[in-house]
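Starting off, we have a lone chain in the form predicted on its own, written out as C-alpha cells.
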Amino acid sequence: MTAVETAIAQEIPFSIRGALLWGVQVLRQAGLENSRLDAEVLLRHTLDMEKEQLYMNGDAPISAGQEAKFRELLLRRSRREPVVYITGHKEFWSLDFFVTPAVLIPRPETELLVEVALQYARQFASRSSVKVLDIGTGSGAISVCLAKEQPTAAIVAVDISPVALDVARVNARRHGVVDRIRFLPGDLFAPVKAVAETFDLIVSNPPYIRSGELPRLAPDIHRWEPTIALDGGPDGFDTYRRIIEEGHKYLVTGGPIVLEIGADMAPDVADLFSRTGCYGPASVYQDYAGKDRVIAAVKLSTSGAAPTSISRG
C-alpha cells in the first residue's frame, strides 16, 4: 500500500471533528491543495449533513458505515478523482448540478458565457420564440441556465456523446425545463442539417485545449474529465474553424454565434470569423480575472450591412 493508503487504512475512533481533521491530514499527505474544503465537501457528503450542521455537531460520532464510507471518499480522491465526480455535484449559475465523468465539469467562467448569450437571447425578446442552438451541451448547464432566464427560449441541445445527453436530461428536468429543450446526439451541425433548421443564436463552450497541452494539465482535469470535450486539436482551433466556416448556414440575419475562449484565443478566433465574410466584427468579453473568455460575431445582413452588436465588455 502507499503511504496515503496506509493513512486510510488505520483505525481511529471518529467524532465528526475527528473526522475532518483526519480527512485533512490524508489529502495533505496525498498533496492535494485544498484538503481543508475537499476533506469538508467529502465528510458533508458521506453524513448528508450541510456545512453549518458539520460544525454544530463535531462532538458526534459517526457509525462504523459512514467512517467507512469517509475512507472510501478520501481514497479515491487522494487518486486525483475530482471532488465533483465524487459527489456527483456542482453548482453553476447558482443551480444545482447533477455531474458524471461523462461531461466536462461547469466552471465558474463559463457563466459569463451564459450572460452574454443571454444579452443577445434578449434582442429578441418581442418574439414569441427565440430558438437557440447549443453545441456540445454537456452536462447541460448552459441550456438549462438560458432555459431558466429566458422563458421564451427554445432550445436544441446537440452532443457527440449520448452518454452526456443522458446527464444533460436529467438537469433539464431537475430544474424544470426539460420541456424547452430538444436534445439530439450527433456532432456539431449534422443532427440538424437534414431539417435545415434555422436559429436566433448558437452558443458553445467547445474543446480548446492544445493536444499537446493535455498531458500538462492537473491530474484532476486529464486522467479523469472527458478528452473529447477537452482537446481542440494540435492548435486548439479545430472546432472553433468548423463552428464558424458552418455556423451561418443555420443562424437568421442578425444572429450572433456565441463562443467561449481560451485566454490567448481572442485575436485567431476574430480572424476566422472575418475571414468567413459572414459575420460582423467580433465582439470580445473579459472574466473576472481579466482574462479574455467570451467572444461572438453576429451573422451579416445579405447586403454586407452590419447589424448592431454589443460592444466590448
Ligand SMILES: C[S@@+](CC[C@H](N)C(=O)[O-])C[C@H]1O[C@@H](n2cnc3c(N)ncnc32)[C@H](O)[C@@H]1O
Given for the second form:
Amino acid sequence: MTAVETAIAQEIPFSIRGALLWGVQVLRQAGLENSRLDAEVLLRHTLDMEKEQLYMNGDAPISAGQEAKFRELLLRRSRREPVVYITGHKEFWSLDFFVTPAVLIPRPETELLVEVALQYARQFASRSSVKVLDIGTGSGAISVCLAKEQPTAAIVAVDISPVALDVARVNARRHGVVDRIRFLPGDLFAPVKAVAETFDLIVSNPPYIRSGELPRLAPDIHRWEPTIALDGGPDGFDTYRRIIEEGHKYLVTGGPIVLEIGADMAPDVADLFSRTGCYGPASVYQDYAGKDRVIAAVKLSTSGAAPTSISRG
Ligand SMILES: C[S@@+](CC[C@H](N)C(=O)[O-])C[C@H]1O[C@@H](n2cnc3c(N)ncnc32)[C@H](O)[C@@H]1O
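Since we've got the form predicted on its own here, give me the form predicted in complex with the named molecule too.
Below is the whole assembly, all chains and molecules, this chain first.
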C-alpha cells in the first residue's frame, strides 16, 4: 500500500466538515495542487449537494455508504483521474456537458472557436439553413453550442471514435439540438465524401500536440485523456495539413475553415492555407490570455489555380 492509499483507508471523521478537511489532506499528500477544490467537488458529488448546502450542513453526519463512496473517489483522484471524468460533468459555454474518458475535456479556450464560428455563421443568416461540418467533435461541445446559438444551423459532426460520438449524442439530446446534428463516424472527410456534401462552414479543434511532447504533459492529461484527441503527429501539424488540403473540396465559395491552434502555430498554419492557393488570407484570433488560439481562412472562387498539395517540412 502507498502512503496515500494508507491515508485513504483511515477512519473518516464523522461530520461533513471533518470529511472535507480529511479529503483535502489526503489529496495534498497525493501531491495534488488544487486539493481543496478537488476534495470539495468530490464530496459534493458524493453527497449530491450544492456548495452552499455543504457549508451550511458542516456538522451533519455522513453515512457509511457516502463515506465508502468518498473514499473511492479520493482514491481515483489520487491516481490523477481528472475530477471531470469522475463526476461526468464539465461546464462549457455555460452549458453542462457529459464527459467520459472517451472524449477530450472541453477547454475554455475552445469557446473562442465557437465565437469566431458564430460570427461567420451569421453572414449566412439570411439562408434557410447554415450547413456546418465539425471535424473531431469529441464531446460535441462545439456542435452543440453552434446549434443552440444559431437556430438555422444544420450540422454534421464527425469523429474517428464511435465511443466519442455516443457521448456527443447524449449532449446533443441533453441540450435539445439532436435533430439538427448528424453524427458520422470516420476519418476526417471520409464520411462526407461518401455523400458528396458541401458546407458553408468547417470547424475543427483537431489533435495538435507534438507526439514527443505527450509524455511531458501533466499526468491528468497524458494518462487519462484519449491520445487520439491529443496527438498531432511528429510536428503537431498532421491533421491541419489534411484538413486544409482537403477541406476546400467540401466548402462553398466564401465559406471559411475555422480551426483551433496551439499558441505557437499560427504562422505555420497560415502558411499551410496559403500554399494550397485555395483560400484567402488567414485571420488569427487571440484568447483571453492573449495567445493565438483560432485561425480562419475563406475558400476562394474555384476558378483559381489548381491546389498545391502540402507535404511535411
Ligand atoms: C482535440 S479533440 C476535440 C474535441 C472537441 N471538438 C473539443 O473541442 O472539445 C480532437 C477530436 O478529434 C478526433 N479525431 C482525431 N483524429 C481524427 C480523424 N482522423 N478523423 C476524425 N476525428 C478525429 C478525436 O477522436 C477527438 O475527439
